[in-house]
Amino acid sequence: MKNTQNNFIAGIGNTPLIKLSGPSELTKCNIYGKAEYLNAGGSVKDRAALALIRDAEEKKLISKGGTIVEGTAGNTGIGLCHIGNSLGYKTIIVMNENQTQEKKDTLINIGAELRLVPPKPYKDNGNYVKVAGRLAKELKNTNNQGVVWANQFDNTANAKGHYKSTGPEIWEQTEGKIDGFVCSSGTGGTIAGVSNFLKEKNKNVKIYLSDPRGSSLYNYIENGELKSEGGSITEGIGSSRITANFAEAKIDGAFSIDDHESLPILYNLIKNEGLSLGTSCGVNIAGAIRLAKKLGPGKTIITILCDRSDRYQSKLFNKKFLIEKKLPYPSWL
């Protein structure tokens, strides 16, 4: 039988590059998005989830019947639960209660044990990442098959997963003819893994961070100071600290992206190109457009299309919410 796959995990990786016609025409460059929403669990975080689980297995920290615990904005949790289900692991997810209902529902519907906490800064002991770490420690002696805290932010198996898969795929798909790579950072795994691989292949490839307002990373890259300004409705990207994964990234510069810049890009892609993408994709593509303008015509720029819009529809297509936030909304609403 042709085109068959042995299991869920076989559907992770080898995603296509899709040319973004509008952004390419606007900049006279070739801007491509790596269609990570086509991973089996629906997002780029499937790669991190798989890398974190394989790392735990290799270290013999977990076996069938074990439990994976993680603090997540949603997508990594969804990936961990799907993969965990396919391998015989239970999944407990700690998530901020202000994340979209769509992601909460998805996690519950696929069998994760979901624990919601009030949003707290990382320095607070109630921060969702720290709650997940403590929970895993508390549960450690309750399961002989192992209880693992995936720790996507500071477990560098995340970045290594992208170094071994996403980076090589981009290099091969562009036949090495790539001038720039842009993406946002949540854990830092994608930009760290991809930047290290591409820079090894060609040190002249420009790597830029596309950072939403409210995150401190733009100021860190440009001015050496962790300082945030403004805010954003995007979820799962931006940070107030330098994670172990982000610390490994090789970054040439950064762009700060406002929702007023990123949202119209998403709505135009739906209307003109049939691509209905999640909020972080707007930040990524806005960054790709900025880098294309910076590098000049004829260049090839790659970014990440993290997930689909259906995980954010209560924000992206909620006219009342968008008007209250003084943000643009699609013309068809």
Ligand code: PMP
Second form
Amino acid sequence: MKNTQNNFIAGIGNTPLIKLSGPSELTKCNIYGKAEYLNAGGSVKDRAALALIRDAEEKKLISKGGTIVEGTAGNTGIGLCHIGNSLGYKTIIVMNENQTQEKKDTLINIGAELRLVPPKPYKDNGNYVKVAGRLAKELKNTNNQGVVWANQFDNTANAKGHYKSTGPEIWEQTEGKIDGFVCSSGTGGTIAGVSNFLKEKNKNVKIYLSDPRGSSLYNYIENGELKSEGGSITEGIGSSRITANFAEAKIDGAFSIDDHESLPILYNLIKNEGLSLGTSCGVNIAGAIRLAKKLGPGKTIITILCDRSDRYQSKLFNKKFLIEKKLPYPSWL
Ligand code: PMP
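Please move on to the form predicted in complex with this ligand, as the form predicted alone is already shown.
Below is the whole assembly, all chains and molecules, this chain first.
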């Protein structure tokens, strides 16, 4: 027997790069998506979850029987809970109640303790990230094996995980022939880790942030001011502040992407390429198309395919919801 490992963790990383034919033909560039939805827990956030747990273990903050607490849009929680289950940790997840039912159900079904809170801005003490941090502190003395706040936004073990895995994989898979990398930011872990690795290898690789409407990061990168306009149905991306992970990113420029631009890209990929992707992928691919147009024909651009559409069915394929929001919907529904 070769390459056998008995653990969930063996299924994290080493994801393929998939050529996105429509976006590539449109721009006469080679646009590839890193298929992070193939990670064992179904999203790019499995990598962050693993890096945060390994960090806590190395710092001797947790041992078998311990508890991991985290505030998450869902995907990090799903990753933490699966990894936690495989290593003997309990998981408590704090999540905004407006996230999709699909992600809440997944968390409950895999045994996470789920605490839903009303969405509040970061400056408010009721913000889900702050609630998770306080909860971990309160529970500290209840478990001798340790209670850890994973703190994916400001623990830079997150970005380091991508620096050590996602970045090198992209460099090897493209054999260093990469002109641009584009992705959105939630915690900033992916863009920080990947951008630092790629810029170290070749400082001429262009790194662009693809930011949904309603997020302040586009204006911060382009004009130096944290300011937002509009909104988006996407989940897990966008920010009103500079997290410690995002602060490490090496970024050349940013695109602001509206749902009217990203949703048709997702629907076309389903119809024409058999790829059924989550909402942040639409923003990422829209950004890759914009960067391809900016850099010109013949370039190779990589983006991240974070998760699958099934985590967002109640929004992405809900015709009534989309019509109410005056957004495009799939022609076949
Ligand atoms: N896409 C999805 C679907 C996510 O859940 C997240 C993280 N919340 C991201 C993108 C952003 O990744 P990062 O946190 O590494 O910036």
